[in-house]
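What follows is a single chain, given as structure tokens, in the form predicted on its own.
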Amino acid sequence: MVSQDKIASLFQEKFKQSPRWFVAPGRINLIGEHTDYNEGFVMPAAIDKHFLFAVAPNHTSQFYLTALDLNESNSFSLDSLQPGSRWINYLMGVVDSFLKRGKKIGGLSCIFTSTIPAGAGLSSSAALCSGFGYALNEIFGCGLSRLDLALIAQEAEHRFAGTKCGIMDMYASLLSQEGSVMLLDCRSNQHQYLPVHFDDYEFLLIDTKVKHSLNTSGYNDRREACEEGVRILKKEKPAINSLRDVSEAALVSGRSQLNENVFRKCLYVVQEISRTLKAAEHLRSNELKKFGELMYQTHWGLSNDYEVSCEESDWLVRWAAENKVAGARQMGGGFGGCTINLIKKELVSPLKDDVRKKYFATFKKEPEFYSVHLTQGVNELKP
């Protein structure tokens, strides 16, 4: 990552003004993946890599964007708002929400650089989209709340990136409070902060090295067969809305109504909704090997059922539980990324050491690994 003290230097040269500092962390998922665009629950918490903004207002209609880690500059007005597949498109997606909402914007002078790693499961696009929209709401006054701007990086992502994403990604980066994770209600958009006591424990994140893209990944066709599902069980019970409706019973007696892979995808979605409610109560009542269990048994429901892992992701949890890890799983939307392990903190270095030797003679590429902080949400430097 570039220093602020550099980038400060660069905004000076480059837009001949000094700039704001804005802050937007990405997130961990502890466990809840795929419940939060089918109205379930999610735990999720914002952790200590992030993207550093500098913004200022241009005083004209012109965005001009600089992405420093990839060495790209481009530029786009308030009335050439298009989708396309770039990551300009985010930020595009992001101003033109704004502008539906009949907030008063002008243009922005804005360079950007991340420790989060693109591709690993940590949710760079939602930060992204997330920090640039806390920066719009601030710079112009337009007075918009948390929630608003989560919707809105959420807007960005399905109108823009083509991502049916859900609400949770953002609601975290922008809405997690430092050393707590939450229980976030993606039907009410409502949330609760739950204790940490971590106390022995912490979390590692092992990258598989393997790049995932969510709008080419097959994350679409997930949520298709979900809403099949519900479409499909309504018709029996008008009272379904999503698959917060509906119990794994009414699931089971409903399976000859479906065809298999749409079943396996809901059963997944029901499991994981309850699975994620009992985790809350085993982290409540700080019981971390009850929490374990349940993450490795979303990391299975997640590879055999909703069929969103990979080899290397498999690999990775079962040496996880041939090592006693007291919990392991694929973490975020699949395909590659990270998995996340609740692990002793006397064993980490042991153990990536382990984990690093055998990984490379399996796959013959080193994993990468993180170990993460809770944070607060997005916020801005104040000098």
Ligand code: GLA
Given for the second form:
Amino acid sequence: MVSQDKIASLFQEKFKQSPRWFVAPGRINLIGEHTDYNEGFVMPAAIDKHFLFAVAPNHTSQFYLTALDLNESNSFSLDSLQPGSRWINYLMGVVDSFLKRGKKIGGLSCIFTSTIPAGAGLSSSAALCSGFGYALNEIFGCGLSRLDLALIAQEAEHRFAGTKCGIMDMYASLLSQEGSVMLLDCRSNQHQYLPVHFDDYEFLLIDTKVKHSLNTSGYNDRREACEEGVRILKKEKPAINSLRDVSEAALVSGRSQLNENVFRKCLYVVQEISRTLKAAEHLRSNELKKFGELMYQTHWGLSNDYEVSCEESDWLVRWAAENKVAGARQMGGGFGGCTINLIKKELVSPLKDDVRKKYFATFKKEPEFYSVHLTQGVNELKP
Ligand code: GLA
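What would the structure be for the form predicted in complex with the named molecule, given that what you showed me was the form predicted on its own?
Below is the entire complex, every chain and molecule, led by the chain shown above.
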């Protein structure tokens, strides 16, 4: 990540102005995977890996943007917004959603940098869209709420980047509270904060170094399978609008109407929604061992039924179980990225050494480790 001082002088040199500063965090998710677009529950938190944006209005209709870590500059105007899969298209999507809502905005000059590893399941694209939207809203006084901005960031991914993601990532990036995770109800878009008091435990992320890509990884296919299940089940029970409305018993009794693939995808989601609620109870009563057992159940559901895991993630989760890690599972959209491990603090250092050696011997690549702290959502840095 490039330092704030360095960016300030670059900004001055390039745009002859002083910027305002905005921070947008990535997120972890403790449990509740692939439940957000099924109107279920999730349990994310923002972390101390983030984008830093330097931004100023430039009184034109042009956007001048530099992604420092990629060493790329690009520009667009308010009337040249185009879908696509590059970072610039995500930002165009955010601008488009402001315009669609009738918000009066002008051009911006912006330089940004990030400490969120891309493709590691830590929601870098959601943080990018959330932080940029927040800056637009503040600079042009548009009066949008944090929830509005989360919906805008989600819309940008749907309409401009073609990923039919849920609301979790941007919601966590925008609405998290320091030291807490949130239990988010993705039907009502309301959340409760659950304070985390892990005296002897911490979360350790282990990056498989298998880069996931939601577009090409079948994320949209999984969503389609869930929607197909709902369409079929709804024929007999019209009150069903999403998998949130389906109990495991009802799903099993409707099994003959669903093909095997759709049944297994729906089964995983229905189980994961109730698992997340159970996990929230364990967190409230600080029963971390029980919480961890649910994380393992989630992983094997993701691997065997939802089929979004990969050999490396499965290997890391098996290794965790063999080494008395309280809970472990693949995190995020899937097909690689990080595993999240709930681990005794005293075990972190020896286990890191152990897994590094064994993972390298098996896959011929080094895993990466991130110890994370839970932070507040997107905010402006005041001088
Ligand atoms: C990605 C999506 C989220 C969510 C997770 C899986 O991170 O962006 O909306 O669906 O995958 O839980």
